[in-house]
Each structure stands twice: as C-alpha cells, then as structure tokens.
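Here you get one chain, nothing else, as structure tokens; it is the form predicted alone.
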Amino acid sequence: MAICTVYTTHSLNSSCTISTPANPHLGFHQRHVVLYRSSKKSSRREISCSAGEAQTVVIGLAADSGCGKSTFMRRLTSVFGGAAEPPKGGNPDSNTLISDTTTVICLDDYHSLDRTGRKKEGVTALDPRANDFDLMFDQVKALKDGIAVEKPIYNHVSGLLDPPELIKPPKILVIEGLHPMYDSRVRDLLDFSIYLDISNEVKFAWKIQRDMAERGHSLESIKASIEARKPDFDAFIDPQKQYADAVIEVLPTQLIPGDNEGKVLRVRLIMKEGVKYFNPVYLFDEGSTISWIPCGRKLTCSYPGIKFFYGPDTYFGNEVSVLEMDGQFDRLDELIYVESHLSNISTKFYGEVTQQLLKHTDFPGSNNGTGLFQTIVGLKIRDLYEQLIASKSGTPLAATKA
C-alpha cells in the first residue's frame, strides 16, 4: 500500500497534488516536504510537486560491482568538500553517503526482490525484472524538484529490503549502481551521466586479485561468477554506456606486449561533444590528433614509461574528444607538469588536479589515469554545477565562483 507522509517546514515552498485511484482530485496547497514509498502500480499514488526553484543537480553513475564506483564517489565528494557519510542516527548498514554538498544513492536500494526472492525467481540484480523502475523514476524525480523522500534500503549484509530511510534534496545528488541510465523517464533527470566501463581483462584480473587475496575465493569459483553474470550485464548494463556524457575506459597497457595482470593500465576519457555546460579536456591544441610521452628530464618514469594520446573520435555515433594514459607515475607530485599542459580541466587554481590525488595517494588508481581522470570528471562536474546554478538564479558565474 502506497504510503504519504507529510511534514510542515518553513524552508521550502511547494506546491503539491496528490491523486489516488480513490480520490483522484485530493490537493493541497501549503509549505510542506512530501515523502512517498510505493510497492505495487496498483496502489501507487501518483505524487507531482513544484518546489519553488528547485536546486539540485542529478549525476548519474553506471558501471558493473567491483569497477570503482566507491572510489570514484570518494574522489567526487573531495572536490566538493566534506567528508561522505552514512546519515546519522540512521540505519548502519545504508547504502546513502551524504555530505555537505552531495548525497550519494545506491540504486540497489530499487531491487524490487531481496537475494532470497531473485533465487526464487531466478534473476540476477543486473536483470531489470529484479528493480523497480518506477520508484526509482518518482524519487529521483522528487529530489530533483526539492522534496524529500523516504527511500528503501537494501541491506547487502542480510540480502533483505529495509524499513526506508529519509532523503532530503541536496545541492548535488549522485545515483550510482547498475542502472542509473537504463530506463529513458530516469535517463531524463540526468543532469551529467557517467560509465566507468571495465574491459574484461582488467576486471577479471581486478576481481582475482580482490576476491584471492582478500576474501580466499579460488579461482574456480571467480571465474564461474563471472560467466555467471556476463549475459546479463552484455543484455542490461553495458549497452548505457551509450547513453554516458563520459566514459572512464579501463582496457590492458599497450606498453608491454601480452600483459593481462591488470597492474599498468591504459585508461581513456570519451567525452561527448555539445553536452550542456561541459566542455571536454584536451591536451596541447584542441581537435588535433596529439601522441605525446612526457617522460624526461621533468617526469620520472620507469619500466614501461608512461604515453599521453589526445585526438577525436567517434562513439555510438557520437562526436567524442578521446585523452588517454598509458602506464603509471613513479612520482605524483610531479604530474604537475602533466596537468600543465591539460586545458578544459576546470581548476580553480593551478595545480589543483596534483593536489588532489596527493590528497588521496591511498586510493586505487592515484599512480595512474583512473584516478587522474576522475579527478578530472570530478572538477568538470563542479564546474558543470556552478554553471546551472548561475544560469537558473541569472547570476553571472563568476560572481558564483565568488
């Protein structure tokens, strides 16, 4: 049964009308947060709201488990500012990080069947029978235009679906998970969308050297979850990326001939052309074809170097800009002299890439182009929302970056 609970605030002025198949000219017209759970279309009550001018931002994330979404979401809450966490005095084991600026939903919160009920039923997550798409639609919808939500928890310790947990519009609100593109109503909301697409070579060898080492898999049992999953990701998941504003590419380094352990990386950034308020990096010369190794005298590079490409392209059909890193830095304080020859990059002072990746020399991928381009995407969709928020209040956006 569809549940509406209705709070009196004095912060947001909203205008709302709610409709149910038993009443459908029920209205109200006062300072109220609305939050709304649905379960069966049947019973769902169709909630529509106008917020004011409402503020919030909507990035959507996609990729498959264990491809650097957290790490990726670290990275992002950093440019911001403030540390990501749980909601307080919540439940411990949501998914939700919330920080001054963002909040980050896992949209595994939207399995619409626990791991009990997809075994009955013989889905995966990955298998869109398996998520309630219309939900997720209406949440993210509401967030969007201002008004709270009570969101579902999933619980990955226990596998079952928890009592909801209460969202508040942010500033910038990050859905991330398996399918934050694969539904168009969804698609829709996004104000900038991100792929981090994991070729299988590095993902396999990601996934050996996590589940061996950490959690004692064997191989055996590695390799069968992977086929296990493959056909629903190659049907669901992978064809997003077509849908993606950037896409992160993580393919094997073509510096040392036959590699397939996953430790030197070629990583390429594909950034759409004409995308709203977002403008693609480029090394040297915009629109040229550049192949450049920077290693010498002001970069350190050992054994396989390090080779920088930066050209246009074509993707799905669209006209993309591609910068790509082959190989990893000895010495992080000196990707400076990368970073300098970079434009489009959205620091807002010099050195500002460098800095931080020092920040967070701890996290996977800070020696290579994973993390130099997330931190790049991460600064970029700063930009992008300093710019949207300037455009909807006509402030100039300088008097915003201010």
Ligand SMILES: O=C(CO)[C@H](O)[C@H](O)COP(=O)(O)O
Contents of the next structure:
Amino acid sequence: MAICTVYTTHSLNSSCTISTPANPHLGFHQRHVVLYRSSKKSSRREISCSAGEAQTVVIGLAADSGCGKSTFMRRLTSVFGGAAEPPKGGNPDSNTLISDTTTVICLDDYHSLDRTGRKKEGVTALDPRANDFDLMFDQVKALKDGIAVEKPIYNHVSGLLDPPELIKPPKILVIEGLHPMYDSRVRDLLDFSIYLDISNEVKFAWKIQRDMAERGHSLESIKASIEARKPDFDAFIDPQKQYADAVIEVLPTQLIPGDNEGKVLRVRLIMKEGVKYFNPVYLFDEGSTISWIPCGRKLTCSYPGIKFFYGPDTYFGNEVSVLEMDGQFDRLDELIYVESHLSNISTKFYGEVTQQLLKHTDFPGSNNGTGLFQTIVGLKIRDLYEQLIASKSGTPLAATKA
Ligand SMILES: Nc1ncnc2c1ncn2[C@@H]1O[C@H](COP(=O)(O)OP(=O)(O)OP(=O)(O)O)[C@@H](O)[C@H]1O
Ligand SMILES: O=C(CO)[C@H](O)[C@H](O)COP(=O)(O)O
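Now show me the form predicted together with this ligand; what you just gave was the form predicted alone.
Let's see the whole complex now, leading with the same chain.
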C-alpha cells in the first residue's frame, strides 16, 4: 500500500469521498478521490492507494488557437480506433475528450484568470501569468503516476472557471494547448511532443475561413485579434517549438510564385533524431537528400502539381530529418503510391495511411501535407506507445511495421 496524492481545486465547503473503480490497464486500485477545498489556491491531499508498475504515456501538442489541434486530435484518436467524446454526464462545456485509449485534456483549463480577470489585469491567455503551471504540473504528474485528479474547466462559452471534472489516468494522456512545453517541469513529463507551426499567412487564411465564414466575425476584428496576440505568441508560444520531437510546419506553397492565398500549402515534417522509440520517416533512402515530383503515370496532378523533399537538417541546434510536401492530391486513393515510397511510417498493414485519410476526407487538410503528416505522426505515437508499454512489461514487440 502506498500513499498517493490527489490534486484538486474543487470548491466544496466540506470534504466528501467518491469511490472509483480500479484501473485495469495500470493495475492500480485507487480507493478514494477526496474532494475538498481550503482556499482558492490548489490543494493536495494524501490518500491510501496501491499503485501498479505501468504508467500513463503523456503526449504534448502545442499550437496557437485555431491552428488545427482539434483536427489533429481527431486523426490521432482515429488511429487508435473508437470515437472520442466529452466525459459522460459531465459539464456540456467540458474541453476534455475521452476514448478507449486516449484522454485529451485542453490546457486552457489551467487558466488561472478568467476572461474578466485577464481584462482587468491587462494580460492575454497566452501570458504565463494567466495560467497555473504549478497545478498543471501536479495534475499531469499525478495522472502519469496513475492517480485521478479533479481538473478545473475553463468555460469558453461563459469565460468563467467552472467546477472541476474528474479525470482518471488513461493509457495515453494528450495535453494540448498553448503551453505544454513552456514549464520545464511539465515538459519533462512528456514522452513525446509535437508543435504545430502555422505561418502567419496561413494562420490568417484559416482564421478568415473559420471566424468570418462560420462565426460571422469581420475581417477587421480578425486582423485585430491576430495582431493583439502576436507579441505574446512570439514571446511565450512560438519558442516551445525548439523542444518538440516533431514539428509540423505549414507554409504558403512555393509552386505558385507570390501565392499567399493559403489554399495550396507547403508542409514540412521536422523530426528530431535520437528520440527514444521514435524513428524518423524517410523517403526512398534514409539519410540521403531527395527531391521527388511524383506526378506522372501513377499520380494524377493538376496545377500546380506536387513536390516532395526529404533530407537531413539542423533545427535549433538539433539534428533532424525533414520530409516536405508542397501541393495537394487530386485523388486521395492514389496516395497509396506515395505511401509505398515512404519508410518507417509505423503502419500495421500496407496502405494504412491512405486508408486513414480516406476515412476522413471531410477533415480539413486531408488532401495535402497537413493531413498526411498528422496521420503519420498519429501512427508514430501509436508505435511509441506500444514500444513503451512493451519495454515496461518486458515483452518484445513483433517487428511488423513499414
Ligand atoms: N489542415 C488544414 N487545412 C485547412 N484548414 C485548416 C486545417 N486545419 C485547420 N484548419 C482551419 O482552422 C480551423 C481550426 O481548426 P481546429 O479546430 O482543428 O484548430 P484548433 O487549434 O483546435 O482551434 P481552437 O484552439 O481555436 O479550438 C478549422 O475550422 C479550419 O478552418
Ligand atoms: O488562446 C486561447 C486558447 O484556446 C483562447 O483565446 C483562451 O483560452 C481564452 O479563451 P476565450 O477567448 O474563450 O476567453
């Protein structure tokens, strides 16, 4: 029997106890979750429990708002099978998504200042002063150690901090949002990290598409909101990319000179070398530098065509491999031709990448490098998870993958 700690911000005047079922995956039996409150600050309380050997695998996904995190999460969850849903019977405005294997928590829930508070203090949500990194660290660590937490909820509808929700330790915990790699304590808990690096031109085009077409915002207000966030984005969000194991960089195409419409994209998958359980994907020949135009007999390409690049590089002083795709697919089923020339993609069967993309043609970016690379990173995360679990249980993994 070990002593475990539950971290909570729950606003109850008196303490109460909830029995929770054992978590079979972790071999962990948690006796009680204790909800209590002594002050407005987060509190911790020790309880009796027995912890098993296995741990939750923690993945960090960083990006600015409106840069495709939700879309990426939907692709990742799909790779593991099963749908991701908000906690059943909970707050309808919860930001959490739970599936059989993964729980995705949104780091907006660790805003320490609500909308009014930020306005009063004159800070944006990107500013570390508007976020509670102590609680974020305590709770991610607790979940990684197999301990349930009472996580706050930031309500994007009301702009208020709602009463917390119970999060049980999943097999894979994804922490997504503005700051998963900002605090070194939280960063050290990550088994793998991803940064979605959307260039200003493309971010603007996506924002217009969503906020103007779907949410009725004016062009001026979209421009003003991007400009207002930019200094804090540059200071606190963008620097996190130096820590990421994989970066998906989205830029305007180079196939159409002077294009800044953001419709045709040049997408780069930057993969750090030497990361445990992560072998970078390569095109044709590992370590070579390759430029490939696949358009011809096996791939239909209309203007402006498709161009791939693969090669070694350095990124913030780290050795990386870069795989790049510029352009878009006319026929998604023909992606199999490209897939068959990629190696280390961690598929379980021939054509799995193509199948995943065909399953979700309605997701934004399915016909270009954003969808292709998000899907590949999803497969690499599945592989990393399986290798981590096998290494802990001492079971060798069957060598099957492409
Ligand atoms: N790969 C893509 N290609 C084209 N447009 C995209 C792509 N990914 C995202 N978008 C656009 O950006 C919008 C936001 O995407 P998504 O909801 O995935 O981002 P998010 O980072 O989760 O946003 P938020 O943090 O604001 O909830 C989409 O509605 C779409 O208009
Ligand atoms: O950058 C953001 C992350 O999604 C949001 O702007 C932040 O969470 C504040 O939310 P809201 O604008 O709903 O008050």
